[in-house]
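Listed next as structure tokens is one chain, alone, in the form predicted on its own.
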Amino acid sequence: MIGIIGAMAVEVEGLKKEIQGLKITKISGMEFNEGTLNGVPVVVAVCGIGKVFAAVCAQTMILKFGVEKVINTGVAGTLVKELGVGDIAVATAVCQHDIDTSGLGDPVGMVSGLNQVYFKTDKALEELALEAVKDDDIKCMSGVIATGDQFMSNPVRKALIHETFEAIAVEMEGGAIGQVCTINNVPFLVIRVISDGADDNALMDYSVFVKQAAEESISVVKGILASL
């Protein structure tokens, strides 16, 4: 069974309508869907935005539905000038950057008790990603993506986490479902598709183009189950 995230309705809403054999489980507060999509076996949940949220619903995919995957899908801001609105991020890795440590010693980022910064996607997830956009005609590009408790739309705190981090994208919640996975062993992808600048127009950007990115991001999930 394939675990499937969102933070927003919006971001899972189309996957949602096409499960066949629907059942609806509410754990947490939180809506589990599962059934069959494209004939693979799944559970898809709108966990709520930020770190939190994530954690405790990739940790129930894991614990009550057995997942052995998960993909985290949604919008994103972006962190490099290659990658505009409606321009797709694949994970090669997740990061944390509002994880501060560094009075300590440690590295900005650093995730104690596992002592790593980075949590690896899955090889394998990433490439059928990419392969499923290969044909469209839609700008595509993997790198680490950082997460954090913000809505990024400060261009000095945007450079920073590029820099700190090589990071291509910022957002709310992969950090945390990479973490949940990692000590959990479950192969997982985050896939975010750029909404706004995380800059001076951030706001405005992300209300225009949200949904149209989410069903963008979307889109790359169903290609991806189609060739599980």
Given for the second form:
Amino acid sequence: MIGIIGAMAVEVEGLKKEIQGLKITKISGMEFNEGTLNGVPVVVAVCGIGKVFAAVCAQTMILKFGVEKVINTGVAGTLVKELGVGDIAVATAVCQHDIDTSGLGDPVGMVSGLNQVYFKTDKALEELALEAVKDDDIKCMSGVIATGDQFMSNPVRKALIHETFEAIAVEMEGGAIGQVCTINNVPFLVIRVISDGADDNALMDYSVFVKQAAEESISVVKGILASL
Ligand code: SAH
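Next block, the form predicted together with S-adenosyl-L-homocysteine (SAH), ref. the form predicted on its own:
To see the whole picture, the full complex is given below, headed by that same chain.
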């Protein structure tokens, strides 16, 4: 079974409505929508915004639904000029820009205990995602996606995250899902379509483009499922 997580309803609605043999289970206030998509067994959930909800959702999918892989789909702010609104970031790894014990000499972003900054995504899923982007007008880039419990709308902080982690996009859930999947040895992927520039105009761009970007990310996930 494949677990598919979106932070917001708009990020998974297009998948949920196509599930065959739908069975809904509510755990920790989250709805887990089980069934098949394109003949592939899936469980689809809206986790809510931020790292804690995302971690709870991923762990629940692993423990209660026995998912073999997890895909996080949704929207993000861009950190690079190569990616604009509507373009796609596929994570090669995720990190958490807001975990910081550097005052003790650790690297910024290091998760103590695991002692790593980056959590690598599944190469096979990444390749399927890249193949699933069929429109030549849409730019698609693989790279690090940085996660933190902040909506990024500050150009100075944006530049710092890009420089510190060589990250191409910023969002609020992927890093937590990556950490949970890693400690459980479950392969995962994060796909994000750019909704905003993570800068002074982020609020305006996000409001206008979130729906379109979320739906575009869903179409990449559908492409992956079709080739599984
Ligand atoms: N109160 C709002 C919060 C949305 S936060 C609500 O409930 O709808 C923005 C969401 O989009 C998060 O899930 C995050 O992963 C993603 N996102 C898009 N642009 C972002 C940016 N510039 N910085 C951080 N996250 C961003």
